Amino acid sequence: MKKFYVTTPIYYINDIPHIGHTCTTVAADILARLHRQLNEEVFFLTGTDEHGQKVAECAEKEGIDTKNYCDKIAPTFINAWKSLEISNDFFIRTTDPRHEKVVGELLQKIYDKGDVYKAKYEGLYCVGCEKFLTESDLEDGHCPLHPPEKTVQKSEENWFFKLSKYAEQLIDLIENDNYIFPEGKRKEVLAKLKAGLNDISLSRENVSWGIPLPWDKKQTVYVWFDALINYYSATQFLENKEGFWPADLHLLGKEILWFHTVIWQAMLLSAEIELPKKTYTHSFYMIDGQKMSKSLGNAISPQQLVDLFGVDGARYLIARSFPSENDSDVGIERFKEKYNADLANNLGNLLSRVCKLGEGLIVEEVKFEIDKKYIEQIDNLKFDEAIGWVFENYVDKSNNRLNEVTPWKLEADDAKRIEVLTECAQNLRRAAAYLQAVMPGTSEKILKQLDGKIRSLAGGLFPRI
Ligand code: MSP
């Protein structure tokens, strides 16, 4: 059996998630789903972040021991996923010792290697982000991506890999073993590798929140090389997942290209290990041009979705308007205008028509394949286009031909009406196989509907909001 590996990267415990984290999170569940239905033996990997100073400081605020921080909100992913029918296999978390014994073992053949040493950080960091800045990280003096204060001085004894060992090999691979999609973000890795690679700090001295160093007990390991360590380590503790490594797609976001394109690499070149085979990297949801974010004030909640929406209808939304190379612009009266127009006007409708003037219809079942196509775009992250192909192909014609034929004007035993009623049944069907990945629950009642004969339809699919 094929083998299909995909993961989400694990979110920060100090927040909550919102609908940025929850579009990568459905893309990979719409991965996972689509290759299972393709006889493909499937591990979705999702998780918490949950060591570094930024989670500590939390949970200092809060009053509360940092792991019964960790333990308190790490539920509110593993529901918020729940809600939404996300499969995943299996949910990592970094405070699990399994995890931390994997860390330990990596970063011991990173030392063993040589590819390491210390030395002194002195410059800037932004706790947002958990990152040593740059000049270029830098607009008005501080990270962009956080409010200012979250900008800090640091001045610290560090542990430092030796990343500018590996520019050579990994320029070389990216350009002639390319792992790095879409190519904008290839291209964007290629130049920055060729102005230059600094080494980067492995461990922390000041921040006791994390995993220590196997041959410096004093120092913590940096919380990236901790998190990054998650796509391997759950393969190595999780009973017959050892087959899974290298992964098959990393899933992520723009803001952390670096890590996943750049040190995760030289991490496992330095220890090793095979390299994972693809990553993409998407945008940003965005909110009256701003990124949506949970410090900015501006964050829809995966809950508000499917409070409104339905667990389907949230999903549908987040994989149409998911922003894969352009940042996508987001808001509650925009999905409830798509909501209206493509689930309760259209698809909804067309199987309440189908229902109603076809009851007791024989349906035969016609065998077709999931095209490669739709089977492509959706591997390369292009929902909307493969969504609305479906939606052109199968449901939109299907209503159209309902309006033309007006069967509802003939007899029930009128050949023409009997002729459409079953080919729009056999479209809907075939939605439904091509549905299935995007919204399983709608997929199986549309199937429910239509399995050999039509039945009646109690209440609607989508309701008019
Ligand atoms: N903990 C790190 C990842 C470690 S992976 C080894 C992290 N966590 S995060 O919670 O801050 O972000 C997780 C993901 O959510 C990132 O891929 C990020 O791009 C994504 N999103 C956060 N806000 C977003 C939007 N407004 N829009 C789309 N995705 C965004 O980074």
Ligand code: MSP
The other form holds:
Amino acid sequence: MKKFYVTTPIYYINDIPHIGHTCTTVAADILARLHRQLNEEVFFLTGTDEHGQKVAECAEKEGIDTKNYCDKIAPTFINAWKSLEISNDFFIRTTDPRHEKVVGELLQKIYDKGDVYKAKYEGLYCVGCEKFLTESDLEDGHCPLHPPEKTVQKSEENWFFKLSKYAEQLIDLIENDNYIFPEGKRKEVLAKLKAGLNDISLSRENVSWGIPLPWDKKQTVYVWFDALINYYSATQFLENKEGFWPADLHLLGKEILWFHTVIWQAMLLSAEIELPKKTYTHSFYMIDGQKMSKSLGNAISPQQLVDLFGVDGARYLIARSFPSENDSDVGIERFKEKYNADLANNLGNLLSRVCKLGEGLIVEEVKFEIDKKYIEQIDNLKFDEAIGWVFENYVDKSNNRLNEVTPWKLEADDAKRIEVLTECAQNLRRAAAYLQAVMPGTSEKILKQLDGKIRSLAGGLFPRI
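Switch from the form predicted in complex with this ligand, shown above, to the form predicted on its own and output its structure.
Below: the lone chain, stripped of partners and molecules.
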């Protein structure tokens, strides 16, 4: 069987799940489900990033042991993904001793290669990102993603990774064997690489909550080096997951582009491990025209979406608004409008009409293959286009046909009435097959209603909000 390995970033547990985490996880789940539907063997990985200074500080604020804090927060992500019926094959936590072991082994390979040296770091550091900053990272003298007070001066003696050694090799790979998508992100990374590459600290001397370096137990692994290795470590210690590395796709948000497309790749080159085939960097959600922030209190949680729109309604709305190449402006009221227009008034209403008018009619199964263009669009994270194509060809077309023929005005045994209702039922079956990865529960219900014959529908598919 063909194998397909897709990952989300592992989410940092200084926060609870919000719509940003949700969109990446739902996107990965849609891909995983589609590739299973295509009879491929899939490994879908997500998880939590649990080491570093910020986690220790959060635990201290709550007055609890750091590991206990991690054990308390990690289930909020596990449960959020369960509520959205996310089909991940494994949930990795970086506090898992098996992961920690692989981190030590991989970093030892980098050390043995001669790609590590000790030096003093003096410069700016963003506490919010847990990231050492270069001039190109700054905006008005501080990290653009966090308040100015989060950017601080640091002076530490750390172990450094010879990132600059791999600059030319990375440029060559990106130009000739590209792994960075979409194209705008490839250009962004290339421009930054060509402007010059500095070596990067791979350890911290004053952060106790981390994995000790294998060759210097007084220092811990810099949280980003630890976190990135999760994608590889999960394939090393799980049963029956052999042959999945290299990953087919790393899905990530744009704030972690550099780590995944430069630092992670250079680490793998140094350790002589095959590189992932593709990274896809999506943009952000804006909430009613504003950036999502704790201070504004405008974050939307996955549970809010499920409570309002149901599991499949929430998944559909995320897919249709997925911030692929540009930021996507959303909000609860806009989601309600989209839900009512597409799901309650369109898809749900179509099934309701077909089941009511055509109850008992025989529906012969029409075998067909998923269109290659649809697969390509999903693989390229063009969910809105792909789903729009399904609606246009099967849902909208059927509603238009019903309105043209008006079967409710014809006798039950009228050939024209039977023909149009059968045609619409078959279109609904096709739509359900296509939407299986996006709305698995809905697809199952539609197919059950139209399995062999049209059955009466108890209640609506998507109650109007």
